[in-house]
Structure formats: C-alpha cells, structure tokens
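Shown here is one chain on its own, the form predicted on its own, set out as structure tokens.
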Amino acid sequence: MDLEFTELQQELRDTARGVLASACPPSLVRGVFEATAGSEGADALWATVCGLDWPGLGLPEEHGGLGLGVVEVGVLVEELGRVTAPGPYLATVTQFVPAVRAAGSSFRLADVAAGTCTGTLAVAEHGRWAPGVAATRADRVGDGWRLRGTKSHVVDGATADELVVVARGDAGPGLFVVPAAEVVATPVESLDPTVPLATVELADVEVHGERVLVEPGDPASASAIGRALDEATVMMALSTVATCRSIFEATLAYAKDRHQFGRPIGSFQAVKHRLADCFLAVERAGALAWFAVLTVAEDDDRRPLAVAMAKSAAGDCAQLLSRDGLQLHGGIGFTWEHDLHFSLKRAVTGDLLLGGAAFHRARAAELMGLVPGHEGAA
C-alpha cells in the first residue's frame, strides 16, 4: 500500500480546502444552527459542490463521473469534515452510492454524478447498527418485495430522494431502494444540524425491476452489505478525525494567544500534556482510518478489522478532543457566540453514528477471535 498522496491527491485537497474556506464559512454554519438563511446557505453550497462535479469524483466515466476512486473520496470528505459543511454529499456518495456499487448496480448514478439525485442508507434500528438485528420486513409479493417496518437515525433521510434499505426475507436480508415519497420520514431533533437525521416508516411499500438491488438469499447479499457498510462507516470516521483536527487546531491556537498570570497558557506543562495527547489521537485515528479507506480502494482482505479500529479511534479520538478541546477554550469555549461548539457537536454525532466505539472495538474483538462472535451485536 502507499500511504502518500500523490500529486493529484495533493492538488485536489488543496482546491477543496481553497473552496470550502470562502463556500463554507462558520457564518453558513451558524445560520444552519440558527435556522437563520441557513436552508439557502446549504443549498449554495451543494450548489458548488455540483458545479464542480464532486458527486461524480469517484463514479466511473460512463456513469458521468469523474473516474477517480474511494482515495480522492475520501480526500473530499476530509475536507467537508473540516469544516462542518452541511449538505447531502456525506449520505448520498459515502452511503448511497456504495450501496448501490457494491450490488453491483448502476441504478440512478448517472444522476447523482449529475448532481440531480441525493441518497442515503437505511440501516439501523433502534439506534443499533448491525444489520443482523434488522427487523424490517421483506415479503415476496408478485415479481417484487413488500417492505414494512422502520429505520432510525438515517442521514437525510427526510430529504433525500432514495434511500437504499437493508431488510429481512426469509432466507436473509437484501437491499432495495425506495424513493423518498412512498416513505414516512420524521426529521429527529439532533445535536448538530448539519447532519440531519430522521426516522423512516415503510408501510407495505412494494419495490419491484432495477430498485431490488440484492434479493434476500442471494449469496451475494452478506457480502454487498458488508462492503456498503464498511465504506460509509471509514468515510464517517474519515471525517470525524478531520473535525477533531480541526478542533484540535483552533485549541492549539488559542493556548498560543490566551495568557494567564503574564505568560501564554500554552507554555504551562499540564496544558502542554493535554495538547501532546489530542495530538497523539488525532494522529493516531487519523492513520487508522487512511490505512481502513485504503483497504477498501484495494479490496484488502483486511478491510472488515481495518474498519473496526479506524471506527473505535475515531470515537475515541472524538470524546477527547470534544472534552480536552472545550476545556482547554476556558469559559470561551461554553458560549453560543464561539464557533467551536460547531465542530465539538460534529464530532460528537460522528462518533456515534454508523456505530461507536464500543460497538466497533466489539466488532473488532470478533474478528480478531478474541471473543466469540455473535451476530447482531450493539
């Protein structure tokens, strides 16, 4: 593996944090908190996104993408992460569009490269991850599927305009997409508005032709899902670790500037410590989750493990920068007025979505045979 970006790797992180510096400032952030312009402030922003063709950075050419790969993905979603951007292209190109790759379909990705589609990947229940404890129904009915039951905590799931659902037949779960007007989806008030979440209701919605990507007991289906997961799951811990960079920045910042007793915090040794372990854990999620998205570009046999402990250091690097960072901004750092709290709350939902840390150092005992698996675990 080469762990080195190349030249057009560096070249596109360059351009998109030039981009998002001026397309997404904090200003376009708080009017997401704030509700204020914060709609059109987002819809500006996709606006861009679009414009330059980044739904379409990993899709092949004959689909209208640009014919990159998970690599420069994920150098994207650094990026957004860095800046808390809000918008559709986390859900529809790190969860939709592997879902539907990895099915081995094409279905609609003409149109997300277009900018003109937004998707996202019903999977959880009950706030629990694993898609062996999928209750969600799929029933045989004529030359398609009946689907009824209820998905939470889906990322835009009250906006997108498919989403791709894990359900279970008989002889085992497949995946369908369903567009979003034959689905109940209740927006769930979160902690960060800039990744929206809501409940979806499917009731006796039939999905027939091109939208069952993977039909319960086809023997492809364990492992379709496997991959979608594992893709969306190092793009969230991907950029996780960039928002922890980035809290773990302005920190480092602001014990340069803030002085106490005529000498500048970040000079005393406890704070000095403090700032040393932040750096150790981004650095250390940060590898993880680079080494995890190349298992995934390569089709690396270790891609399962490598995703698991870029998922658990993400998590764990996200509660230590979100308390070590707010601590060490003083009083500043507990007020509306400061942009902080923007990307402390980001962290904190990346942690959790796409399963925690627990959950994924869990996962990662499994598959190292520490501990015996069980299917279904939370």
Contents of the next structure:
Amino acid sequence: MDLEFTELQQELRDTARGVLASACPPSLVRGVFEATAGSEGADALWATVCGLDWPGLGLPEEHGGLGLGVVEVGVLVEELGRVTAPGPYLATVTQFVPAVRAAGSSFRLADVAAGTCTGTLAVAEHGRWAPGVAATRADRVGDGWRLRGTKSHVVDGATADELVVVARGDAGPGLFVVPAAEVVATPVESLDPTVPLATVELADVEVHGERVLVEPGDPASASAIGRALDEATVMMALSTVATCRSIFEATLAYAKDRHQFGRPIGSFQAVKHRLADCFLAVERAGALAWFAVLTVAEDDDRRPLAVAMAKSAAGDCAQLLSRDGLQLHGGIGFTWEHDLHFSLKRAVTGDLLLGGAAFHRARAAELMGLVPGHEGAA
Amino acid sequence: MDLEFTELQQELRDTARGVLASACPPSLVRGVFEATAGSEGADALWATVCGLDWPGLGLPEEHGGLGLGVVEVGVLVEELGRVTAPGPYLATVTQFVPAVRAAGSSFRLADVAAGTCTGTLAVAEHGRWAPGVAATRADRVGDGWRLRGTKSHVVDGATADELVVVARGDAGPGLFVVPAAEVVATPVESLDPTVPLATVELADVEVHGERVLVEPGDPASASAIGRALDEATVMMALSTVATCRSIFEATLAYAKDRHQFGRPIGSFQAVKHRLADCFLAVERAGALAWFAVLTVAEDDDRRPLAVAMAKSAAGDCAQLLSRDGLQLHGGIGFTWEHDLHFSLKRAVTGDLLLGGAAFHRARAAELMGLVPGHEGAA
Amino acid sequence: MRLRFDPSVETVRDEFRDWLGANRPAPAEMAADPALSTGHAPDWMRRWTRRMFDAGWLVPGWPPELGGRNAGPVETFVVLEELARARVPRTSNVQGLGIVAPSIVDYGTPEQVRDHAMPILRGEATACLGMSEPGAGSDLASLSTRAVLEGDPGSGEWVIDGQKVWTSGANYADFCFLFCRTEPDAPKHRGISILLVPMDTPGVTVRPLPEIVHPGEPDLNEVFLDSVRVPAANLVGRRGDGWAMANGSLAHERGMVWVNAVMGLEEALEQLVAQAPALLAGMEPAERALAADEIVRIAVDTQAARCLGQRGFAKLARGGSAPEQALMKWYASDCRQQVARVGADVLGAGSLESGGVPNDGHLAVDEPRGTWMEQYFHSFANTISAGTSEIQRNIVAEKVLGLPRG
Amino acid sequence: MRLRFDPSVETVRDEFRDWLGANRPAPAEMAADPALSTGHAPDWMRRWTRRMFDAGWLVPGWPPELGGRNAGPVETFVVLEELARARVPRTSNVQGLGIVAPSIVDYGTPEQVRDHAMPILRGEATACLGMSEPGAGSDLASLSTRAVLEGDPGSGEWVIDGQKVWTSGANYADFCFLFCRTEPDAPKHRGISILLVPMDTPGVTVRPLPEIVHPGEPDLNEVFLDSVRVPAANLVGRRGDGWAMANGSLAHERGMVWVNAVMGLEEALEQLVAQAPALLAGMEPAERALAADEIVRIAVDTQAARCLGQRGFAKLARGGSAPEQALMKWYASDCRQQVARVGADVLGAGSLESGGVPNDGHLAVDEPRGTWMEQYFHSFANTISAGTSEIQRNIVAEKVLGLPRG
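Hand over the structure of the form predicted in complex with the partner chain; the form predicted on its own is what we had up.
Whole complex next, starting from this chain.
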C-alpha cells in the first residue's frame, strides 16, 4: 500500500494551492459570511475553477473531462477545504457526479465538465443519512416515476441545477435526477454559508427516461446508492480534514507568536502536548481518508468499512480541532473579526453532514458484525 | 444537601486511618500478594477489625451492633480500600449484610457483629452482574427450595461462612442463604489476592426456613435484590475510589520527588495537568459515591440512578488512575518490588466487580428512559 | 452528611419562592427586551434589581442597607437556587453586582460606595471591569494601561492612557472599574491601581467586538483610553494595591459562583433530556445507544458538578477549606461546553441551523445560548475568560496539590 | 497512491513465504521453550536466526555477508509483514539485532564486527543495551556510570563503575553495549562513550527486576558495575561520541520499527474481534452497543496506525522526510495499551483472572502478552521505555512542529 502522492499528484496539489491562494483569499470567504458582497466573489472563484477544468478533472475524456481519477479529485477537494472555499464544486463533483456514475449513467456529465451544470445529492431526511430512514416515495406513473417527500440538509439544494434524489418505491430505493425548477427548495440559515444547505420538497415530481438513474427494485440499486454515498462521504471527510489542518496550522502559528508570562504560549508543555495531539488527530484522519479514497478509486471490497472509519475519524478530528483550535486561540478566536471561525464552522459542518462520528462508528460496528444488522437499509 | 462528614464521622475516619496505618502496612499486603506468610497477617488484621467491632458498626444494637449507619460503614470501607486491606470485611459487611437486611431478615447478623461469621453475595454468572442474566435455578422441594447453577466472581466465595445466592424460580428471582459446606467453591487465580474470587457451584443445594430470605414470586423480591445490589455496588465504588485516591497521593508524592532534566517531574506542565485531571477524577467519583451512599442511607428514590452513576464514575476513575498512576511513575511502578501495583490491581478489580463503567452507564441510560428497558431483569 | 437542609432553611426557601412568584418579571417582558450585553440593563431588569434590593433578596448575606438581610450562606444558596429554578436572572450586570459593587464596599470610600456601589445595587447603574489588555490576558500583572496623577492626591486628576480588550458590557456600562499601572517603577504586581472611570468621560472610546455567534449582540469590547481624566478621588483603595484587590474581589462570593454555573448546566441537561426521546427515535439501535451514552456521560458530570459544588460549599460554610472549589470553574465550564456539544451531536445536521432560538432574557448574556451548536461556540467565553481552563489546571496543581512552579 | 505493491515485490513475498513455510520453527517447539527475556535465545531461536542469516532473510537490506540480500525497503517490509503474519519472531534479542549489531557495523572496528556483531547475526550471542540509570531515565545525557582508561588507548583497560537499570535482557545476554561517562569534564552530551562489556566480566552483577505481571519471567534488570575491567579496544567509535551514536543507533531501521508495533496491534485486535461475538452475546443491547463501539474505536485506531506507518514509509522510501514516523512510537504503543484495556473491559470481571495464557514464544518478551488485563499492565513497558509517550509528544512538538523549548 502506497499512501503518498505521486509526483503528478503533488504538482496538481501545488498548482491548486497556488491558484486558491489568490482566487480564494479569506476576504472572499468573509464576503460570503457577511453577505456584504453579493455573490460576486464566489462567482468569480467558480469561474476560475471552471476555467481550470476542475469540474471535469475526474471525468473521462469522452464526457469532456480530463480523464484523471478519484485521487486527483481528492487533491482538489483537500485544497478547496483548506481555504474553506465556497461554491458548487463539492456538491457537484463529489455528490452529483458519483451518483450519476455509480448508476452507470452519463447524464449531464458533459455539461458538468463544461462548467455549465451544477448538481447535488439529496439523501438525508430530518438530518439523518441512513438510507433506511428515507421516507420519500417513488411511485410508478406510466413509464416514469412520481416522487413525493422532503429532503433535508441538501448542500447547494437551493442553487444546484440538478438534484439526484434517493426515493423509495415498493421494491426498494431508487435514484432519480430532478431539475431545480421542479422542486421547492428553502434555504436554511446555517452556521457556515460556504456550504449552503436547503430543505428540498418534492411535491409529486414526475421523472422519466434517463432521469431515472436506478429504478426501485433494480438489483444494482443498493450497490449504486452505497457507492455514491460512500464517495460523497469520503470526500466530505477529506474536505473536513483539510479544513482541520488549516485550523491546526493557524493555531500552531498563533502558539509560536502569542506571548504570555514573557514567553510564547507554544513553549508551555501543556500547549505543546495539545498541539501534538491535534497534529496526530489530523494525520490520523488524513491517512484514513486517503486510504478510503483508494478503496473507492480501486473499487476495493474494504470500501464501506474504510469510508465509515474515515468519516468517523474526520468527525473526531473536527471535534478536537474546533475545540482546541478555538481554546488555544483564546479570546481572539472568539471574535467575528478573526478569520478562524470560517474554518471552525466549516469543520463542524463537515463533521455532521453525511453523518457524524457516532453514526459512522455504529455503521462500522454493523459492518464488522459486532451489532446486529438492521432492517430497512438500502 | 450536605456532603461533608460530621465531626463524629471525621473522628471515626481519623481513628480508622490511625489503626490501619499500623494494622495494615504495605508489608502485610505484600505478604498476601506473595503468599509468603501464610494467612497470618490477614488473620491478625481481621482480629483487629473484629476487636474494634467494625463488622457490627452499622448493625442495630438489638443484633449486637454499634447502631451506626450506612455512612459510617462507608467511612470504614474507604479507609480499608485506601490501604488495599485484605480480609472479609467488604464481602461480609457490604454484600452479605445488606442482602440479609434488604430481605427484612436478621439471619446471623448477631454472629457477624460478634465477628464469628463471615459472608458474601453470589450474583454474577459468567462475569455479568445484570440480574436478568442469572440462570441459576431455584425449584420448590417440599417446604424449601433446591438451588442449581454456577456463580462466578464471588468475593471470598471460597472462604466465607455463608453465601447469599440470587437464584431464579418460575415466578422470578429469590434470595437464599447457603452455608459454605454445601457449595463447591473453586478459588480463581486473580490479579488481586486481597479481594479473592471464587467460582461457586450449587449442585442441588436445598435450603429451608430462615435461609430462604426472599422467595421467588414475593412481590418484594425485585426491590430487595435491587437494594442489596445497590448497596454492595456503591460500597465497591467507594472502596475503589479510596484506592484510587491512594494511587493519586503516591503519584503526586513521586512527581514532587522524582527529578529528570534537573527538576522535579511535577514541575512539568503536562505532568501538572495530568495530576490535576487525576485529582478531578478522584474528587468527582468520590462526591458521586458519597451522594449515592446518602441515597442508600436515606432510602431516597434517586438511589438506583445515583448508584449507577457512582459506579460508572468509580470505573472511569479507576481506569484513569491505574493508567496515569503507572505511567507517571515510569519504570519503578512497573516492578513487582514497588508497592504501587497493589493499589493498581485493586483499582481495576473494583472497577470490574459488580459491573464496569459501561455496564452502569447502560443501566443509567435505561433508568433515564433513553434506551428501551430490557426483559428478564429482576 | 445528609440529603436535605434544615427545616429553617426550607422556610426561607418557601418565603422567597412566594415572594418571587408575586414579584418576578414576566417572561414576556423579559423576552421582549432582553439584555444585549452584560453592561445593559433593560428597564424591567432595573426595576427587578430595585425590587430585590428593597426586599433584601439581592445579596441576602449583606446587611439590609446594602440590599441584604444578614442571611447565612445556606440561605443565600437557596435564594440563588430558586432564582435559577424560576429562570429569572439575578442581574444582567454580572461583573457589576458580583465583583465591582462588593469591591467598592470592601475597599472604597463612603462617597464611592454612595455614588458607585449603591447605584449598582439599586439597579440604577451598571459597571464593567477593565482588566485584560492585548498583551495581558491570562497574565494580568503585565498590564500596561497607564495612569499618572496630576496634582495632589486630594484634588488632582488621574490621566489615563492605554487600551483594554475583552471588556464585557463596556458598550452599555455607566462606569468602568479600571485596572491601570500607576507605579511604573514598582515590581509589576505592586504597580497596579484601580480607578473608577465614567464611560462618558472624554477620551474613552468603546469598540464592540462582534462574537463568533450572535454577532449582532456583542458583549465584549475594546476600550481605548486617550488622555482620559478622572478626579484623584476616583482611586479605589490604596495606590499599588490593585493586584492584591483583584485577587480579593475575584474571590468575592467564591463559595457561590459555582451555583449559577451548575444550575445553568442542569438547565441545559434538562433541555437535552427533554429533547432526547424525539432525537433518539430516528436512530438505529446501535447509534441510539451511543447517543444515549453521551447524554448519560454528561448527566454523570452534571450530577458530579452539583455534588462537588455542594461538598465544597459545606466545607466552606463550616469554616474549612475546600479544594473542590478550585476545580469548579474549570469543571463546570468544561461540562457546560460538553453538554452543548452533545446536544449538537445528538441533534446531528439539524444543529447546523442557526438563529432559530431567540434571546429570551432569562440568561445573562455571557451564558451560552441559542441552538446547541451556537451554545457550543458561545461556551468558549467561559472556558477562556477569567482564567482559561489551562490556567485553572495550573492553579489546582500548584495551589491545591502543591506542585512546584515550572 | 495505490493499494498494492508492484508485482516484483509480491514475487519476493511469495518467495519468502515459501521459504518460511519450509523452514520456520514449529509452534510446538516455540511453546515448549519460549524466550524468557530479550537476552534469552532458546536453542530453536538460535537455529532459526542462523537459518535466516544463511538464507539472507535476517536483515534483507544488508549485504549477504551480514545476513542480507541487498533488498530494497519495500522488500524488507514484506518480509517483516510475512513473519508477523506467520507468528514467527524475527528474534528474541530485539535490542541486539535491532540496535547493537547495526551500531557495531556502523561504528565499530572490523574486530568488533567479527567478535560481537557477527555472533548476534548468526544466533550465537545476545546483547543488551546499557542506557538508563536510576537518575537518568528519560534524560540519558545525565548518566553517571563512569569509565576511566588505565594505560594507553591501544593496550590499556577501561575501569567501569556505576549502575544501570531497566536493562532488558541483561539476565541472559552475553555482552552489554554500555553507555558510560568517559569525559567527566566535557559538556554532558559530549562526555559519553560506548563500551562492549562481556556479562561474565568480574564485577558485573545482574539483579533481575520482577515485573508487575509475569513476575516469574523478568526481562528488566539492574546491572551493577564494580571496578569492571575491559580492554581499551572495547571502545566503540570515538571517545565522547556516545550521545551522537545513541541518536544514530536508535534511528536504525527507524523506517521499519513501526511494522512490528502495528502488526502486534493488528494481531491483538484480530483476537479481540474473534472473541467479540461470544463476549457480546451475554450483554443487554445497550451495553453491547457500547462494547462494540469500544472495539470499533480501537479498530479505527489500528487501521490509522497502519495507514500512518505506511504513508511515512512511502515518504522515506522516496527519500523524503516523514513526520508520521515521529508519531508512530507513541501512537502505536498507546493503541496497543488501549486494545488490551478494551479487551479487559469487554471481557469484564473475567479479565481479573490471571495466569491462564502461557507464553507461546511467538512474541518477543517485551511485547504485551497473557490475559487482556495482563497485556494491559504489560503494555506500559512500551509507553514508558525508550522515551515515554510524554517525551515523544515533546519531540513531536519541538522537532516536527517547531515549537520553542520551554
């Protein structure tokens, strides 16, 4: 097992980091938090991202992509998470695209690659991601399906062009693509406006043809939904760990700089040990996330457990770093004026979206056969 | 709520501490660990304990006791736990006596007070204390009952004169007193010989008359067993916290004394913070244990939850202190020659006997209505 | 050791509870005009403070002329307990009533008591506490705001220059209890004095610092002092005694500060337990057991905080020392943070939503409020201010456990 | 990034696995005569070391004359992995093969290599490492065992006086790789030298220190040195370079030390998971979920340790630096402790029973073994020795994170 980047991957990372340093400065993020600047900053960033062909980076050339893989997408997800970038990348590339591809479809992928279509994935209901709890219905009408229900916490739910929806028919769950115009999306006022959430209501939306990605009852349904959710989940883990790493770096720099009692606070042993623990948490969660990315990239059997472990570790990491990062910054990190809160809020958001640490540990317990499996899961 | 000792209770504690300093020195405990000195040391200690009327301290005067209460028994339990005293006090006074008294009986209490009878309580099977898992049977024979089954981890099970046994009839569990001669007790080689454990087999033991403390089906059965177990459990918590406090004190003294890098290791901030955390754990568990003792003493409704919380906190405390106590002592605490291991082993023993921290947290969750109650409990 | 207080104490409790029922501010008026900072006292709060003062319930242990009734510590305790239970704040001006007024009573002149302490006690004025500076947070003794006496100690003026930060309530307070360096040549612990500075004095500029959550209701401020002049008579206590008085005034009601912290913790736990059935119902059994366990753990901590507080209190009330007290600030604020975190975790993604819980005025502004996640972030005010949890551990290790300084 | 190694590496793995199957010591002979200390090599172990040496598998990265085959790091890695998987120890003399022999090869004379390193590599001798002293545990540089040269550097003798403690394997080892102060007037890091001291030299007294568990099989010892005389030629490297060499020799195979730690951790986890169904079956659902969760948590840690180790290894193998490596000693030993603790908790009171798991010889004596609770206590050997977990955190904070010294 080789968990280190290749040279090409390192180059991609360095390039992305360089681009984002100027294309996504803290002032741009502040504009999103304070909604002072309309959406111009975020729009310009998205134009830059599209200009670099990042939306299609991991798509096959036949769909207009660059033909790179999941690992390379992960590299970009890390760099975007690192600077708490706003914009449609996360939902479009790590949620919408994997769902379409897991279903064996290429619906609108060329538009995604061209930067003319954004998307998302609507799974959760009442804030819970277990596919077993999805109550949104899919019922046959003619040669199509009628969807009815309410999805919660859909990333970019009020702005994405296309939404992949998990809905349950009598024979099990299916996957459907619904255009934005057909849903009623209500933005949610949330802690972190860089990952905007919405409640999405489907009031008898009818879908036909290639918008039906996986029909309820299709024997491939569970594995397609599982794969799509796993990819979305591991990418959220990766993004979250990258955000945590930037909290860590900011806190480390602050500990070297801030003096109390005549010495840098980073020279106090208790502060040192907490920073060492934070470093371990970030490295640990990062290594687990990359391992899980590899199981996705190589379609390895260990994927579901690896993803559950990675997301739970990312959650642990987010909890530790949001706590110790803020605590070690002292009062300054508690102010709105300091940039730290962007990453604190992004970290806790990434912890909870697609299921928190305990949810994924419980899932791991089930996958390891330690607790009984439950009924009703996809 | 007043959680501080009265003056009389403080005097009792000071007296007990003074007596045990000479009657139970580390050399006596070492003799028990190394089995070098036969049982003379422990026998002499027990003679001292009986000479001070401690076995009957909490018993009413009508049964030959001193007429003090559960709190005063707790004071002695703490002091005995503090010095990891061997001997029949814990099983006799905090397990056997509460079971007899919870049943409204006075069977052999006068003998206990006189120091001529020791006892214990046999509940666990396969190392689990949930009354619901007890499979030992009680079947009617004539005017008595026939007991059949195997009890595990019975404290003093191979040496106590009388054993109170929880056994299940068709109508529910009951409590029975069985004389040592009627059981087959196999001592278990265990980490801590100051709390000797045995496996006790009941092969069709018949009990009659006043040896039947509570019949299966008696409406008071569940509450009597609950009360007896709660009292045994909280006293084990109290004993364990006292042992942890002596680990803490030894570690604190070592941290002040041991020098590395030219200064006492206790001057390193990380060591300080760990010791502060240990101190908190001991104070926390101690306060919870005493609160639970008061709910027993005053027959307060909060007793079951208070006891579950106290035992779980004692378990947390034992885990922390056994770990940090050993770690902060470094190599020296790792040797058999140093006395530290007596209290480390007593602490982990007290953690696990009568149910560990997770068992009691799960019990608390049930008592708080957070998880569904289970069937089969007493 | 026993679970209940003497009947005489319960009589006081009943008396206060009756009075409280008849005199308390209505939840609707509290919610309609909540305090926006710890220096802000809405009209209902001013009336309420005055009513408690007049009835002798404001500071029960003090003599009647200072708003008390010469009550014992246990009686004071039950008054605080009943206030918390009724969800009525004792004051919004936590620092003013808890630290500034008692310090002036202890160290000030009769005129200072009349003009500064009494207005606080009668609900007519609020005060803020000017301690932290950009370079002196945990390390108060290194503060550099400077005051120079021009003229003689009877009739001259102090001229103050410098900057304070993290000054709670400065954006609404009437005056500041200001720590400044008056003896630049003395050892740093001996060179600090306390001055009373009306906030409308020319040269005082307050810049509110919006916070990580509820940025629209800032409580913390920067306070800039630029050639601020106050009469020489505004010196509290003796020159150079400021550090010693700080340790004295921060010790005020030390036996009681845990009460609000623990009752706040208990209130939060109660809310969490009340929400739990609905939150847990949507989970699979294994996740549910884990969520329940997190709630149990913080319930154990809450019970422990209560027991530790009461044990320490019992020791102090008997005139003994109470090492538990040194743990309480750190432990209770850590627990308060944790209960919010558990609430957020158990609620899951729903806890990312913000702004849904209005300020209903029943908590002081520096107490965690809002949604669970907002409470979580807000709770750092209490694990950071007035000695971080790290500093508290140092204090316990050195002062209580006797470990050598590093 | 990828999950699998090159086919060429897998070819080496297959080759070694075949050889191992045909040549490994039988479990029965291992269990019949297990190593009793890290200085003890039972006959089967001596034969096994020799067999690996002859076949070039003992230290694959070394040249054939030193027991290797000039293999790359990845090939060495798979050899270690296959040994662990087959539950065959590479050596019982962990310090001898891992630190002493490589250090002699690096810094010693040809005669020292011939007479001291080669016997270790051929399974003919074992060595112990004399570092810690009663006053110098975490702080090696302050050691005070003294060696004075009598006569000239060619033909004289070193006379050694002092005391070592925590010397693993000294009770069976053939010689000691002894750190002692030879330049009393030099700065303390510059005054230490290394001497080779046969354990049967007059004046060497070994007192085994029975341990907290398995007291009948002590591995740690006190070593008293009373006017011990060894030839001047027994000096390894240059006078006063001992501290520098210690950092060099402890760094030997640094890229690989995590492999055994992680494989040991994985073996323990595997056992726990195998026992879990039986252990969990007796529990009520809520307790069961909590016990399962403890197992999951340590499984996540185990997977993380594996991933961190392999990521750091990949970086080193490419010639880069690997901050992960600095974490591994601390993290893996903490995890190993935790898996035992979880095993003990999940087993419950049953884990108080002792002595029920015999030493089957497949683990080095300094690896945690026995029942879960015995493993737990035994595991402190690894969180304390060779730099406690606290020291490791300091190292990470200062060397990797660049934080200033306190």
